[in-house]
Structure formats: C-alpha cells, structure tokens
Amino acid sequence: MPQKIVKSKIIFEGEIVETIGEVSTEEYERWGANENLKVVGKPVSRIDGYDKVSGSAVYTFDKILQRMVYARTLRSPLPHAKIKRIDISKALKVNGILDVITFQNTEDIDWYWNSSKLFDPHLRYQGDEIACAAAETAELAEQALKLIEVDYDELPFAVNTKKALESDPEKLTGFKKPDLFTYDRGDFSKGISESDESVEDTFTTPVVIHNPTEVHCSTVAWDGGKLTVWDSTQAIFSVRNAVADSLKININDVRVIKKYMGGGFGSKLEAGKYTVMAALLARRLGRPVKIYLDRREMNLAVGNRPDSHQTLKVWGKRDGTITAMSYKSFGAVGAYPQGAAANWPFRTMYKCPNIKVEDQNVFINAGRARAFRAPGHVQGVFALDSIIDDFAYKIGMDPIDLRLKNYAEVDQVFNVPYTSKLLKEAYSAGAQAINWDLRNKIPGSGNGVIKRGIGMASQIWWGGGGPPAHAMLKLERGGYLTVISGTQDIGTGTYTILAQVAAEILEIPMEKIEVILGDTGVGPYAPSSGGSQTIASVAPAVRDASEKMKSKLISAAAAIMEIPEDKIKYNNGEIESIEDPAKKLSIADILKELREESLLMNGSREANPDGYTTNSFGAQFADVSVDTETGKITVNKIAAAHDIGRPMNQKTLENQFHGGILQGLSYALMEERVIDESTGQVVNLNMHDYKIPTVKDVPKIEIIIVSKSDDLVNNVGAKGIGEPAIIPTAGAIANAVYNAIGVRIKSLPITPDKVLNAIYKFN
C-alpha cells in the first residue's frame, strides 16, 4: 500500500498555499457516471438529520459542563483610542464576579495573527477586546463588564474607504500601508489599438457581515496540563495550533472538538480571541469557562465580507472580441491586516490576452475583514460581468454569445489546462431554463408600471481541495463500520457523503456506518473546511481507505477459506469463490474469524494532478420584475447550472445551492453594513436593522448541475460545491435588473431608493 510524501499547491480562499504531506499513490478505477453507483450520487437523507431536527443535536452552544462559569467580553465603544487607564477594582468586588483579565495581567500572552498582544491598549475600531470578564452567570459577567472603569485618548479615526485611501494608515492603525497588487499580461497598448469599442464604469460593493445562525463561541476545561476545547468552528486544527502557539504550550496538549455547527462562511476558519481569553480564565480559576458573542458583537468584531471600489474598461473589437482589459480597486481590509482583492475572475474568467491589474488594500477604524464564501469573487464577478453585458449591448451582440467568443479554454494565469471545464453546456443549460430568449433584446424596452428582465453571470472557484488529509476506517464484529476523520461537517452533509463512499466501496448499508468528525483527540488530519475543498479533499481518503479494508478483507478471506486470493472476489458485501460460489464469507462471519475486535485502515488523498488547474464553473439566470414606482425588485427565478465535478449527494447538492443562492440574492438586494461617518460607531447591530431575506422573498430555484465526473481531479471525481453557489447570483440579478429598466445601478445593495434615483435621473 504505497505511499510517500509530496510538496503540493492548493488554493485556499483565493491563496496559493504549499502544503508537505503524506500522499496515496494508489491508482483506483474511475467511478463512471452516477447512474452506475450504488450509493454515491444519491440523494440519501443526511444522517445526522434525525439529531437536527429533534433537538437532540448538541452544539457548541449548547455544550454545559459541570462548574461552569461564563465569560464575556468588553469591548472598545470608540473607533480609535488607545487606554489612559483601566480599574477592575469594582467588578472583583461583587459576589458571584470571579475574576477579570485586561492587557495589565496578560502581557505574556501573544496573538498569533497580527503579532501583538492578546490585549492591546491601542484600540483600533468599535468593538477592539478591552477585557474579559468571568462570573457565576452570563448575566454577573455583563454586569462585571458595566463595573470596568477605563478611560479613553480619542484618536483620529476614518471608517470611508475612499477617504482612508488618501490617509496615513500608521496614524489610523498603527500598521504600514498595505502594498499595491500588480498584475499584467501581453502588450496592453497593442490591444487597445486593436480595439473598435470601449466601455468603463465604476461599481461599489458594500462591507457585508456572516450573521451565521450560532454565534461564535467555545467551552474550555483544563485537566491538569491538559485545555480541551470545544469550539464552533471550522478549522479544528488551527483553533487548537493558535490556542496552543497563544497560551506557549504543547500542541498535544490542546483538545479541540466540533460535532454539529450553525454555519460559518468562513468567519470561522480561525480561532477567535474569544477562546484564548476563556483558557486563561479557566486556567485562573480552576473551572471550565464558557464564553460566547451576542449579535452585536458578531456585527462588529468576528470579520465580514469587504466592500470594494472597482473600475473597470473592456476594449474590444465589433466582432465581440476582447483586446485589453484593465482593472483599478481598493477596498477596505478593517483595522488589521488581511486581504480584500476581487480581482480573480477578471484575470481568469474571459479570454484576454492584454490585461493590467491594480489593487489596494486599505487600513479603515472598523471590524477586521475575513474569508466570506467565495471571498473577492462575489464582488469581483459582479463588476466583471456588469461591464462585460455593457459591452456586448454597446456592440449589439448576444451577451452569451460575447461570453462564448470570449470562452477561455486554459487557465490564463497559469497557463495550462483545466482538469475540466464545462461552461459552455452550462450557459446552454441555463439559458434553456430561465427562457433567455424571451429577455428585452433592448434593456428597458417593456411596457408598463411592473418591468421584467433577464439576466446572467458566470462563474470561477477552485474547489479542487488537496492532500494532506486523511481518514480512518474501524471495521467491527457485525459488519458495522466506523469513519474517522480530523475534518468538519459545518453543516454542508459532510457525514453522510463520507459515508456513502464507504458504503459504495465496501457494500456496508449506510445504517451500520458511524462518522466521527471533528476532535483533534480522534481523527487523522484533515484541512480546514473552507474553500469548497472538504469533500474533495477527504472524500478520496476515504476512498483509499475503503479500498485498503476491501483488500484486507479479501486477504483475510482467503486465508480463511485457504482458497488463493486471485481465485476469490467481492460482491454485495460478501466474499466468495470465483469457482465455487456457493463458499462465501459475510464481513460479519470474517470479522468472527479473526482474534482481533476490529479490523483498522488508513487511508490518504492523493497528490494534485501535475500539470492542470482545477476550477469549477457555472452560470447563474435570473428573472426579475421591478416596480417602476416603487423601486420594489423581485426575483421570479434564478437558474444555476453548474459543472461541479461529480454530484456526490443530490439532496445536499441542492441544500447548498438554495443556500448559497439566497446568500447571493440577500448580497445583490439587501444587506450592508453602515457606519455613521461622524462618530465611527456602525449603526445596525441586530438582525432587525440588519437586513437578510425571509422565506416570501425566496424565488424559485432550478438547480442544473452540467457535469458527470471530473476523472482528473481526485479518485472520486468531485469538486466543491459551497462556494459556486453564491458567486454569480448578484451579478446575474444586477444584469437581470438593467435589462428590465435599461438603467445600470452600479452600487450593491439594488435597492428600492437606487432603483427610483436611476430611472429618474435616466428620464
């Protein structure tokens, strides 16, 4: 069963990232289409559905241990200053408040991510940690919180990320200003020359917050040297590596559990102060430590979505075919660093062999931006796909029909093929579904009050996952089956699709199988499930391990029967004589045979195919109606065809994409944060000011997926499918939006005001 190790390169969230891990280098026989598969494919119920929907589901937030005492947090109310003074004495005094931490008793205590400390005086935005306090009940810690006495040096402070672009972003935060992106390709003044046409315009999209259904939150206990964590999070093996990496010890001393989660989009793929100031406040007082974030909270100081300032021009000739590309954006990255680009699918999404790219980060007085499903994307393909419908309507041409004379056969950056790609059927596809002949050949042109249209969007992710990642099978008297694996079900089916390839494999019924996810204690490493790479990634280990206990199960078999291993086979779950088939063995009847309780197998991802990029595509359709005197948009439909690789479950197929197509619509029509200029203070922190749709606003949903298998990517064919769901939706609805009303409403959210100021200022 060989196997070594590899360095190889994924992309994660829209980062190269090089990984060292060991690797299968078995060679497995592709699966063919579903139609020929068993299980895989399916649209088996999730199951773990059952826990779900009885209440019996116990999440991180619900977690309660013997002893337990509650921490909260205070935070900075001010966008910048930094501490004068800070007295704890009133708080330590009530009976019940057990203790407080603030920078003045954590100086040794480091934070990983902006090399600095775990409590800075210097507070950067609304919302900054100050102190934490613990106390017998949630509601002693909050009034500890109102007993904390701190007195504030207000700091010049910018929260607008056009005006920050021109300011000092070291007298903002104290960090250098971020470089500027480049990226060129070809001879970009011979393709303007080249050009007949051109189109530029400007688009804004707005800072958006994750507002997952569980907020944030950990439960902590110490057993002598020993944290065990349990978290609501996405990256069970980066919340335990900060953890221990903050707190200077072991990471084998660090336990980090996750078995059911209430959504992430990303805003939890690393650890959170939260859980660090928890184990030290455990640590302190001897008793497990329970701390969680309100809404507010969560609308200020858990990440979100940038906003973005994107100027684009398409030059082009009459034909519809591009010459030169050129991109200028900056968006806002919050008060520490981290990243904002959306330029991706403007270098990778349409054929242009003359492109000119600039992008700048941008230091604000506000919460830090994080990883938000398909991160730069969204905004990113929003833009690019708004001016590309300018310009195929500038030069009276078919905007599909531009979007084929401008089909990208290889990945552009990188210059090599794609593993598959099928965007071409989905376009076809799509605009079958939505009716795409029937949209306003002219934008504007209907008639009447109500004004319907058309529209649509491509889309580009990775999704391809990586090694290294790993699972373990454990195979026990019965026939009853264990999965083992170090990654996370953040709510996506990652239980049951796991257990479908098993199934598919060795031929056990999905109800003797048990998945175990999520403790670093337990399972084998697995990455982080992020970047639509869970079940590409660990769904091949599976695999290779599925098919390691066939052959072991095999062996064991003939050494049983005492017939040569070459003269015996597996079907339906059973072994039995090629010659005689008649002598059969059950897995139950090996599994009696044997002196060991369980048979054990491990299992690895392959390495990445050399020489390819794997991406994922799709397009979204949308049919919409706006109310001419009311500026009121509603979606009839949206239409997502897909080329995903393989289906590997129907049912949570068409979970995510509902999922992430209302995430889309809610992005395109309705959410964004505001901050008053005046005093940096954001202004809705509650879901009722805060808006995201409700079930009357959800339209009708067609799900199309284009694709069989991808044979090239991993043993199991599959791709990402978490990401894909959200990145054309409002780009196909702001395209669908123009070509009702034949006006371009450049700036996200589309709302009723923009829509009436359009037309108003069209007429």
Second form
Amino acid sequence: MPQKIVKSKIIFEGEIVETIGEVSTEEYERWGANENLKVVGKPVSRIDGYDKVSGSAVYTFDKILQRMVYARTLRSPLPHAKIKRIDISKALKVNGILDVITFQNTEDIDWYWNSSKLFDPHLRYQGDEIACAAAETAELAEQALKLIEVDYDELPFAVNTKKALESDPEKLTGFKKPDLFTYDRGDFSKGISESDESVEDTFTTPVVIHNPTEVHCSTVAWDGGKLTVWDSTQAIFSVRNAVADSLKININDVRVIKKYMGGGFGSKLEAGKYTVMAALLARRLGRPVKIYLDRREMNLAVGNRPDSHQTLKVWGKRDGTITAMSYKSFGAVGAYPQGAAANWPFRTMYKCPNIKVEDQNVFINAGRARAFRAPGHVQGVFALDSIIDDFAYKIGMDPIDLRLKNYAEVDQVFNVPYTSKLLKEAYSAGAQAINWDLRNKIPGSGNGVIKRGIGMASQIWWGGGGPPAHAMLKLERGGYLTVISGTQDIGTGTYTILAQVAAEILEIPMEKIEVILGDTGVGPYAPSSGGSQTIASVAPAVRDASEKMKSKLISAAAAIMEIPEDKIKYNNGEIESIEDPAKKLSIADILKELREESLLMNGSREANPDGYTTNSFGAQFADVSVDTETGKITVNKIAAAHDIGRPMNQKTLENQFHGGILQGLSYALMEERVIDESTGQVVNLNMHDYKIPTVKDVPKIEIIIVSKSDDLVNNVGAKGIGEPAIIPTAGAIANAVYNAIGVRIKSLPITPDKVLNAIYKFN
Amino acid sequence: MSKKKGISRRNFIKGVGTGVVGSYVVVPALNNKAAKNLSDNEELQLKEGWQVLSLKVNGKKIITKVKPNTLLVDLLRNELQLTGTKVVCNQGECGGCTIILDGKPVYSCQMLALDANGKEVTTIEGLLLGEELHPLQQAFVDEDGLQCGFCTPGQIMAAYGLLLKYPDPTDEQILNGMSGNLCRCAAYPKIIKSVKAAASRIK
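Target state, the form predicted in complex with the partner chain; input state, the form predicted alone:
Entire complex below, previous chain first.
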C-alpha cells in the first residue's frame, strides 16, 4: 500500500511546525468543479442536525454519570498576590463537601510550559486557580469555596499594557521580558529614498473574550488506573497527552471523548487546569467528577484575543508603488507565556521589498491570551488595511487600485509561489457586490446627518492543512459505512463533510454513512480543530481511504464473480463486469458473501506539495451608515468574496462565513474586556456587560466564493474557511466608517463616543 | 415579549430562605419531625425546607420535592435529566435555557422551580412526537439554523413561543422574538430562515 513516513512543514495558527508522519503517496485525479460532483459542495444538511435540534445531543456539560460529584474552583480575587496562609478546615465542614485540593495537599504539577504550577501560591491575575472543591452538588462545592480562608501578600500589578511595558516585568509576574520579535527584508533606507509620500499612524485593538456558549468543562471517571475524560475540547489528543503527563500516567490509560461541543473559537485548543483538578479529585474520592466554569470564570480565565498597539508607516511613489513599510507593535499576553504578535499580514499581504518589523509581547496581570479565531490576523489586518487606505487617499488613488498595484504574486516571507491565489478575482467580485463606485471619492463628503460610507479590507490566512491525518473506514453488511477519525467537529460541519467525501467516492447514500469523531480511544490520529486545518487535513485522508476501499470492493467482486479485476468497474455504487454490465453486485451483495461481514480500510493525508505555500485569500467590503449626531454605526451590508479552494458544503460554508463576519463586526463595534486599572478587576464579566451581537445586529451579507478548487493543496482541493471569514471584517468596517465621516477612528471597538469625539475634534 | 417575567438575580435567589418565597404549599408532614422516624436525608430536607412541587413537564405530571432555592433549569437538567435545556450565562442574559411555561417562553435559569408549581412546562424534548422531529425542529435542520448547536434548544423554544403568539410573524416580530437568544457562532441569518420556513410549514 503506497504509504510512507515523511517530514513536512505545516503552518498552524501562525507557527511553522515541522512534523514527521505517515502520508499517502497515492495521487488521485482531481475532481474539477463542484458541478461535476454529486455530493461534495452541495447544500447537504448536517448529519448531526437531529441530535442538536432534538435536545438529545449530550455535550460534556450535559454528561451525567452514576455517583458523579461536582467540582468548582476558587480563583484569585486579586490581580497579583502571594498566598500567605490558606485554611480549608471550615470548608471541609460543609454538609455534603467531599474534598478540597490546594497547593498544600497536592503534588506539584507543572503548567504553562513549566512557568507555573497547577496550584501556584504566586497568583498572577484575577482568576488564577487557588483551590478546587468537590461536593455532592455544585452548589455545595460553591458554598465550601466561600469558607476557604486565604490571606494574601498583595503585590504590585499592571493591567494596562503600555504601563506594563514601561515597568519591570519581573516585578509583575516574575517572568523575564519576552524577546523582541524582529523581521527585516530588503534595503529599508533605499526603499524610503525611492518614495514620494508617506503615511504613519498608530492603531489599537482591545482584548476580546471568546465566550463560547458551552462553558469549559470536563467529566472524568477512573476505572482502576484508567481515566476517561469527557471534555469540551477542540483537541482531544492534546488534552490526552497533557492530562497523562500531568498525572504521570501512561498515555494509553487516558481516553478523551468529545462528541459535541458548544463552541471554542480557539479557547479550547489546550488542556485546562480544571480537567486535571477533576481527575485528581476523582482519584482521591473514587467517584466520577464533573467540573465546570461559570460565565464569570469564562471571562477571566480561559483565554482572550490579546490587545495590540500597532504603529505602521508606509512609504511609496505617487504612482502607488509601495517602496518601504515599517511596523512596530506591542500587545499583552496576560500573566503567563503566550504570543500576542499581529504582524503576519503586514509581512505578506501586499508586495513590498523593504520592510522592518518589531513586535513585543508584554506580560500584564490579567488572564492569559489564547488563540482566538485567526489569532493576530484580525488585529493585523485592521491596522494594515487602514494605513493602506490612508496612503491611497493621500496620493488620490482608488484603494483597490493601490492594492492591485502592490499585488504579491509570491509568498514574500518564504519566497515561493502560492498553490493558488485568486485575490484579484475576490476584489472585483466584492467591489461589484457592494457597488464600490458609490463610495465617497472624498471621505466624509456625503451630505446629511446620516453619512454613508464604503470600505474594504483584504484577507490572508493559511488553512491548507497537512499531514499527519488519518481516517478509517468500516463497511458493513447491508452496505453501511462508518468513517472514523481522531479529529473533532466543533460545530463547523466536519461530521457532514467527511461523510460527503466518502459518499462521493463510494457512491453510498448519505443516510447509510455514520461518522465517529472525537474519541482518542477509537479514532486514528487527526489534527486538532484549529487553524482552519480540519477539512483540508482530514477530508483528503477520507478520500484516500475511500478510493482504497473501492479497490478492495473490486477485488472482492472479482473473487465472487470469478472475473479478473481489470475486467471490473465501479459504477454508481455497484461493481459490474465491463464486458457484461448485466453481471453486477451491489456493495451489500458483496458484503453478504464475505465471511467477515465487513471490510476495513485506512487512509492518510498526502504530503503538502514542495516549493509552495498554501494560503486562502479574500476581501470583504462594508457599507455603513454613521449617525453623526449620536455616533451610532449601522452596518448595512457586508460583501465577502473569498478564495478558499473547493467549497465542500454550501450550507455549512455560509454559516461559517456568517459567524466569522458577525464576530468580526462585533470586534469592530462592540466587544472589549474592560479592566479597572486602579483595582485590576475586570468589570464586564458577563454577557450583558460584555457585548456580543444579537439577531438584530445582522446586516445584509453576501458571500461570493471565487474559487472552484485548489488542485495543488490536497486531493479534495479544499482550504479552511473558519478563520478567513473573520479576518477582514473589522478592517473593512473601519475603512467604511472613515469613508463615511472623513475622520479615522484608530481604536477598536468603534463605539459611538469615539465617533462623536473624532467628529468633534475634526471640526 | 414576556420572557423576563419572574426575573430575579440568581445570587438573590440563592440567598433567600423559605421565609421569603411566600406562595408555596407547605407540606404539613414535614413540619412534624419528632413524630416521625426520619432518615438523615429526610432530616436534611426538613432542615432545608424542601417543598413538594407538582407540575406538568412535556405533558407528564411530575410530583417531586425540591429545595426552595432550586432553579427551574436545575430541576429540569439535574432531577429530570432533560439536558436539552442548556445553561449558558445562568443569569438571564442569553436565552440558552428558554423553555415554554404555560404557553410563553421564559428563561428557566431566572425562575425558581417552585414558581412552576401547578404550571405546564415544555422543553425541547417535549416538541418531539416519539422520535419524530417537530416541523420547527426539522426546519432548523433543513435551513442549517445552527452550528455548534448549544444555544439551539433555547433558540427553538424561543421560536416556538414566538409562533404560538404570531403563527405568521413579520420580519420585525421574528427579530424581536429571537433577540433574547444569543448565538456565539452567530448562525443568526439561518436561524431567521429556519423560523420563517417553520412558520410557512406549520401554517
């Protein structure tokens, strides 16, 4: 069977990762456009739809086990302190309390890449874990937490990123200042000397919180030395490994299961402390433990999109040629090591031979950042596309023409071509959909109180996926197929799309296909559901397995019909003799004849092509109205034109784009974690004070997919769409607001007060 | 829309004892501890002031005892194991726990279980006919009015309440009726489509 182990590079959430893994070396004929296909690309309804609308879908939060007890967590109320004394004796007297764990009665378990412990008496942010209590009910556990006495040594803190940057970082967290990231390309001073004009500005973006609807939670149960973990996670294998390492038990003694999950958006890509705490309690008690966070904890302690303070300068010629660009930024990673950089789009989006980048991560005494749907790119594109528009207006050029003038034909960081790039097509489709010509040629030149404006921004992301990613097929009596893989469906439609791929190849009806994902005890390895890599990694493995299953069916038919294999063809889900088409067998016929009543097949993702970078591209266009008396912004329409390779399922694709665009819209206009700088307390810890969009905030959305397939990237031609959808929205809205009122608001979210202040200052 | 009827902050609810929750049936037997040979559990229940509660859930009569501060959503999820109803914010901000109480959508995290005494509750599970989806549920599948699915039961129950009141809702009525239910995946455009499709199918 053509398989081999290779070393390959994939880019995950902006990190270049070198992996060694098994790949398929089969080359399959490309499918062409979706019009040629029967199932893939069609608006197929979710195969897990029934479970989700009937209430029968059991999420981790819903998991109930016999003799299960509940655990809740005590968190630091202070932004920076050391625990002087902790006394759990009163808590242990609560009727129904079973156990309380703290740093005093548990072993040291390393956390945050060995920078801290599971329970660290040095508390570095409001929300840091102090203790965990298990009781017969969650309410009793919460009651016990209130009776834990803690004396603190309060320490100096900083929650303002700029102030933290100017302070001694070791006094804030005990960690050294992170290294400055730098990147240089070309001859910077030559670039400047060639220019006629320049623009410079500083843009800031807020910390925003994922707030998935299902809180972070786990239910854990020991069976002797074996641990089963139901976890609300985007990464079952990462959780398995982290839990096994933390508890110092064998990896194959931990099984992690996630069938359904109520959203993650990046916040569930790593194992949580809570899972390990639950496992410790469950082991001590000999009973299953369910642990969950509440909404307040969700807003404190499970990650965020870091803020950014980006200063960009663009130099160029009057004909629009950009000759040099510089980027200097800093952003807060929170209280523990993480990345906050936002400079990737700056380095790659537009053609510029001479650039300079400096990006500084800053520790502050607040919740740690985590990947959040297109980490870095959402912040980066807002700043980049704002300054690009500024340059266009400065030299009196159409903003799209400026982008076309500086169109990057190759990846400028790796200096290799793209597997595909249809950004020009996206510009032209998006411009048409939004009526680009109706924009104000001079920003702010519209009449009346309500001013309308049009703006756009570009999108770049990876999302080509890569190996290793495996799938198994089990074809059973009656012709029923089960697809099994160790990836997970986090609501994006993975269950359905993988079934579509198998249905396409084997020509088995969708109703006869079952998909099992999200179980380390069952599925072969497949990647975490992040980086928009799931479908581009796993769907090709399913195709590989399906094509090989087809060959196996032909060989089985040959044995049964006693005809040579090369005289048999696969046709419409039946296996027939080429010479005598009347001689044929259905899949069910074949399986009936087989002693084992089932056929098994494995498949793997192929290696990524050498000498290319895979990126998705796109552009979004916004049409907004700004009320210059109240500052209220109404988004009338977003037109989203994207090159995402092959669209795999029209329904789930539209939903992903709607979700990305609306999260981008609320990033632009609503969302912001607010901390009181004098106390270090987060003030908006719920879904009322932390604004996210409702059904009433939905503008008209038009989605245009300009790509048919990316035939180089993988055997199904798909690139991911979850993250591309959110990347350009805020930039497009910010540029539209500028186009409407003629004054740029450089800080997100663009709230009415900022609009009114900007207009007031401008006049 | 009358969804917020009966709202009070959860923390307030948690702090109140039986004295404040005035209007419930006090079961005389429970007040006579000495006369009975009570088990530990019964004694605890007596101490905590547990009350008998009688209500209809999805057409079935339920008689049970609850602690007075038990929330309706906790009764449904923990006691009756109807986990289709979700808890998302647990303080009346998101609609994830929406159920139908006597024909009107309410946030079940904002109600004491005892507030449902003598009333009729319908949860997402109650819309099914056997294993068969209600046309409204089927519309959410057909129009893909969901992504992760966690807010979906609340969305569907809000839509159910909306359609009870307005069988043929205008766009504005749909937006108002669904605006108390947050969806972080922001499947809103397809949620609207689902509600519209359901309205025209049920008509």
